[in-house]
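Single chain ahead, written as C-alpha cells, the form predicted on its own.
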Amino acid sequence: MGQRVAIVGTGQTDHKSSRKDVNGVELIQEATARALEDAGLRRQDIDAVVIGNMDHFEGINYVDMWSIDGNGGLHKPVMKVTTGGTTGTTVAIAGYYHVASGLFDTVLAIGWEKNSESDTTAAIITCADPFWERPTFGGAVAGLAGAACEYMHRYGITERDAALIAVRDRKNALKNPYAHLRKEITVEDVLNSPMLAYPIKLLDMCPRSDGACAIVFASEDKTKCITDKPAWVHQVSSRHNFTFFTDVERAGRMPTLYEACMDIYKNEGIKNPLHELDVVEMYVPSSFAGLVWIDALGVCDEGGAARLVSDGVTEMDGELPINPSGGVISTNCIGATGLIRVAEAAMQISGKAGEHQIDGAELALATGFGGCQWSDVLLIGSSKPN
C-alpha cells in the first residue's frame, strides 16, 4: 500500500481569452509561485515536478524542457503529460501517484495552455483519423452537438433545459476571482445566442481561455509539517474506452464517466452519491454536455438530470453543488482546465474557497472529459483515506 497523500497548496492565473502580457514560461511561473505561497514552499521544497497543456494545439513541444524556468523543475525528474482534454486531470493523477508511490514528498502539478495563440478546431479535427472521421467530424463543438442531439431525442428534453447549466455556472462565476467569462446571463440570453451547431449556442459553449494551474502534492509526513487542514486524495480513476471517435457510445450516459465514477465509489464505500458527496468540480464543456455527465455521476437515473437542475439541487444552496467555481462553461485553457477542477475541489476541502466556499465541504468529487471520451475522477476529502 502506498503512502498517503494530499494537496497543500493551489495556485491559479488570472484567466482572460488573452494574456499578451506573459509567454508561456511566465504564465506557468504565475501559476506555480502562487501554488508554492499558498503552501509556504519555496521551490527548493519541491522533489519532481510533472507538467503537461495541449502542445498539438500551440504546435511547442517539450514543454517540460523549455518551461524550466516557470516551472521551477531545474535539475529535478520532470514529467510530461498529454492526454487530450483530460491533460490537467491526469497530470493531477500522475502528480499523485509519483507521491503515493513513495518515490517523492512533494510533487508540484502543473497545467497550461495559451488559447489565443492556438487552433484547437483545426488541431482536434486534423487528429481525427483522415479516412473514417475527419471527413464528419468537425471538431469539439460538432461531437458535443451529435450527443447533445441523441440526449434529446432519447430523454425529451429541451434546449431550455440545458440552458439552465449555462445560466448557473455563469452566476456562480461572479463569485470566483480567478474566472474568465464573469458576467450574468439568462436562459433566453442563451436561447437567442448565435448557433454554432444544432442543438449547441454561443452561449451554451465554454470559452477558449489562456491560463495555467499549479497544485502541491505532499507525502502525509510532510503534509504534516505544511498545513493543518490538507485536501486528502482518497480515490482517482480512469477509463479510456474507445481508440475512434466513431466508436464513441453517445446514447444515454457517459460509459466512460459512469465506470469511473462507481468505480470510485465501490472503493470508497459510497451507497449514495447525491448525500454523501459535498461538492462537484465538473469538466463541462457545453451545457447539454452537463446534463447528460450528471447522468453519469449515478446521482440520478438515466435523463434525470434535468429536474435535479431545474429543482436547484446542483445549485451552490442545494443539495449537491455543481461547479460553484463557475466551470469549464466559464473558464477553459485547456491543459489546465481539469487541474482547476481538482484546485477548486480542494480549495472546498481546505476552506479556501472564498466567495465561492461550500460551508462544510468534507468530500468533493473532480471530473475530467478528454478525447474519445476519456474520463477521469478524483475524490478529496478532508478526513485522511483508510
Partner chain sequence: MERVAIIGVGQTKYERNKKGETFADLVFEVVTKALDDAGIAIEDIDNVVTVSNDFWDGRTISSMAVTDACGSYGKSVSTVEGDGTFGALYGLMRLLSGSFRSTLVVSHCKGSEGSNHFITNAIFNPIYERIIGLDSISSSALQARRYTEKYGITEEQCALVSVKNHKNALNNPFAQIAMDISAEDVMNSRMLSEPIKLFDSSPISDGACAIILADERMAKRVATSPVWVKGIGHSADAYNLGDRDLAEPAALIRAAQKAYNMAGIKEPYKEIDVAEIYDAFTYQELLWSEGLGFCERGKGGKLIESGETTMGGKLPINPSGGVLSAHPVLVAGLARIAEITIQLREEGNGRQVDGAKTGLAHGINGACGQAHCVWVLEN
The other form holds:
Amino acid sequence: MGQRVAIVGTGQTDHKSSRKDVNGVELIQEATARALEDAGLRRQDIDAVVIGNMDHFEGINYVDMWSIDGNGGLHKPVMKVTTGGTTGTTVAIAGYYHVASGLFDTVLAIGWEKNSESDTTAAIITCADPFWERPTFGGAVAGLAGAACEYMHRYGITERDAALIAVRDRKNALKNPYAHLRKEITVEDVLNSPMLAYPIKLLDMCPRSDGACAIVFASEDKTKCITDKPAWVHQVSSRHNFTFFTDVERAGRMPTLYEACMDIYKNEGIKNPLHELDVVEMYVPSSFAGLVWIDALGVCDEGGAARLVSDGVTEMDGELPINPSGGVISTNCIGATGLIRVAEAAMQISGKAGEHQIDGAELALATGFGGCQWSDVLLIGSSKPN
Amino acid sequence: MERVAIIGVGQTKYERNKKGETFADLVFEVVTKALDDAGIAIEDIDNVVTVSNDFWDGRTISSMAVTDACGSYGKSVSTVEGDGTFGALYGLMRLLSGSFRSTLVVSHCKGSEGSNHFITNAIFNPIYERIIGLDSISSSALQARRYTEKYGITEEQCALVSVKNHKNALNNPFAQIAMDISAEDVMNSRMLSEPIKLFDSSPISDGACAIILADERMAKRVATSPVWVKGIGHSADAYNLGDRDLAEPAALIRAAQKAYNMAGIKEPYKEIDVAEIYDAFTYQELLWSEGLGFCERGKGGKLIESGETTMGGKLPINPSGGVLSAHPVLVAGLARIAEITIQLREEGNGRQVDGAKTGLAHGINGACGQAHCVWVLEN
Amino acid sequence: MSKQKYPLLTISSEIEQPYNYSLGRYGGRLLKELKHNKKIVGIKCPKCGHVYVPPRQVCGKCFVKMDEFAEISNKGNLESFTVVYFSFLDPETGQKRPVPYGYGRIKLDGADSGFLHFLEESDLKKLKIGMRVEAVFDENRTGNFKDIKYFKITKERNPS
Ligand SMILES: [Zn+2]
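Given the form predicted on its own above, I would also like to look at the protein as it appears in the form predicted in complex with the partner chain.
Time for the whole complex; same chain goes first.
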C-alpha cells in the first residue's frame, strides 16, 4: 500500500514586495526551474504538477491552466489545490499523495502569489461570510488581532513578549538569501511601530511579498537516482473544523494545529516533541500567533510559549530552533508561504540550508496556517520512514 | 493499482436558482444522501476532499463555507479547485497512499449567484485576451468553428446531440432541462455566439454532488454493489488559445490513453458500455468522443448520426442528459462519475443502459477543454 | 534588437464581480427578526445542545441538522476586540473602509458561539475583555446585518 516519498529538490524565487520584472507565469517559472536544477532534473522527468494560490490576490481564474507555460505542466497531468493561507502546505501534501499513491513517481508542487497585484486585505475579507462577517472583518491583521487580544488577556502575555518572535525571525532572515525583509529589528522597534489593529503593530505582522516556491517530490526508486541526501516525508496531517470565525474554540491551545500535531506525533511515535524535533518551520503570520502556535505544538504548558521564547529555546542555538529561515514575518508570498516552510524544512534535513543550517537536523516539522484556523502539518526526516 | 470502489453517491436536483439554499445547505444535502446511499455514517469517513472555486462562489477560501456541512470536523481535509473529476482523483490518491480507507468527495456550485460572463472572462489572459470580451461561450464558439470547419461537421450533426441529450434528460430526476425537441428547434434557437445557439449550450445551474470512495476492504465490507475504479488519466494542454489547434483534443487523447492502459482497454468503442462526458456545448460531445477514441478523428458527426450513442445504441453517451441538461460548473464532472456509478449498479431506472458493465466518466477544466480527466469504472 | 531599456509596466484593471448570495432559510430568519422585532435568533443543536448564532442548518461538530431556533439576548460579554487603524479597500463597497473602528467578538447571553459586530467605542483605553455590551438597533431597519448599528458598553457587571 502506497510508496515512500522524499523531497529531492526545492526552488524559491527572489522574494520582494513587488516583482515588476516578471509576470506571474514567469515568476512561477523561476521557482520551478530552480527546483528542477536543485534536483538535477529536466521538465521531461516530471510526471505531474500540482499548484496552488489564492485566486482573489491576482484575479486569475483557473490558475493551474493559466500558468501552464511556467509550471512545467504542458501535456502533463496538472491539478490545483487551494485552502487559503495553508495553500502552500496543502500543495505539498497533495504533492506527497500524488507520489504516495503510486500513480506518479516524480511530481512538481508549486505555490505562488503576486500580492503586489491587488489589495491584500480586500481579497482576504471576502473569505468571511458575506452577511455576518464581512462588514466588520478587517482581514488577516484584524482577525489575528482579536485572537491576540484574547490570548494576552488569558495568559497575562505582554506586547513585549510577542515582539521577541518578530525580533527572532527577522534576525534569522539575515542569514537567508531568499528572505524578503532582511534588516535586524529590536523589541523597541516593534513596540514603537505604527499600530495596525490593536495589539498588532506593523513590525509584529508579516509583509506581503511577490514570490513562488517549488518542490520536487519523488518515489523511493527515483530518489535513489537523484540524491543521497533526500528529505523523507514521514507524516502529513490537516485539520479545519469551522465555517464561522465566531465558532472557533479559543479556549486552550489552537485546536486544529494541536490536533494535527498530535495526529502526527501519534503516528510517528513521538513522545517528547521538544526533544525529538530538531527544527520547526512554522507559519507565523504575526508575532502573537508565533506564541499561540508554540503552545499548540505541545512543547509547553498552555500559555507557556512566552517563557520558552524568552529563555532562548527557539533561537538558532536553542533546543528547538523555530524559523531559521526568518519565517513568514520576513517573507510572505501567501500561496507560496506554506510551501516555503516545507522547502526550508527539507533543506535543513538535506543539509542545504547554508548559513541558516541547523547542524545535524534529522527531524523537522513544517506547519501551515489558514483561514478560520486551517492547519496543515508535515514531518520531514533524514531516515527512511517505516 | 490497488482496488478502490465508489460505494455511495448523492446529487441535488439541478436548478437555475436555488434561492432557499446556501452552498452549505447543498453540500449537506448531497453528503447526507451519499452516506445513506453507502449505508454508512459520517464516523466511517476518515478524510474529505471538497471541490470549489473562489470565483464561482464569490468568496476567497470558498471551501471554508462548507466545512460544517461536509462533515470534516476532526478529519483530514483538503480542497481541489477545478472540475469534480479532479477532486475525486485527489480523493483516490489519498486512498491509494494507504493512509485512509474512505474518502468523501463533495463539489458544489451556484452558477446563478455570480455572472458567468465575468467569472469565465477571468480565465483569460488579463493583458492580451480579456479585453476582447472572451468568456466560456465566445471562446467555445471559436473552438466549434475551427472543429466543424476542419472536419466538415454539420450544424445538424451538432443539433442531434442536443436532441438526444435533452430527451435522455426526461428520464433523469436530477436534470434541469429535459425536453423532446427536434434538430430544427435547435437550429432555430437564439444565436448566442456564432455558431453556438441557445440549445447548443448548457444552462446556468445550481447544485451539488458527493461520492464516497473506499479501499477494497471497506468496500467489500459495506457495499452490496461497489463500482470499481479501473483506470484514470488526466492531462493539460497549452493555455493560450493561439498555441492550440482547437480542433484537436490533444490533452484528452493523452488522458484517455492513460486511463485505458490502466484499465486494459484496447478498443474503447467496443469495450465501454456507457459513457458520461462533459458536453458543455453540443460540438463538445462529438469532439470529446473523438478524443476518447469512440470514433476516428473527424468522425464525431458520423457517430451521432449512426444513432449508436442514443439509448439502445452500441455505446449510449450521456443517458443522464449530460451537461447540456444541467451544468453546475465543478459539480458536472463529479455528477458524470455519480451517473456512471448508478448505471453500473443498474439503478438508472428510465435512463438505465441494459447490462452496463464498463463505464466511462469525463470532466474538463479551463477554456475549451484545456485539461481533461477520464475515469474508467466497472461493476 | 537594440539594447534599449524598456520600462517595467503594469496594467490596471478594476474587475467587477457582482454576486447575489443566498442567505438560505436559516440566515433569512435572523435578518427578519432583526428588522421586525429587534431580536437576535440563534439555533440549537439537538445533539450537543450548542447554541449557534448566526443560525445555520448543520452543527459541524455533530454533523446533524438543526431546526430549533432559539431567541438570544441582545446583551453579552465582550470576549475579544480590536481597534483597526490601518486603511484598506472594502470589497463590498469598493471604497476605503473608514478607520479607526472597533469591533469585537461578543458572547451573547443564551448563545454558545460568538458574534462579530462593531463596537461604539473605538478608544482602546475604554475597552476591556469581559465588559458587558448591548446591541443598539438602527431606527430605519432594512433587513441587513447593519440593522444593529453597533454594540455599546453598558454599566452592568459581568455575571461570570
Ligand atoms: Zn452539535
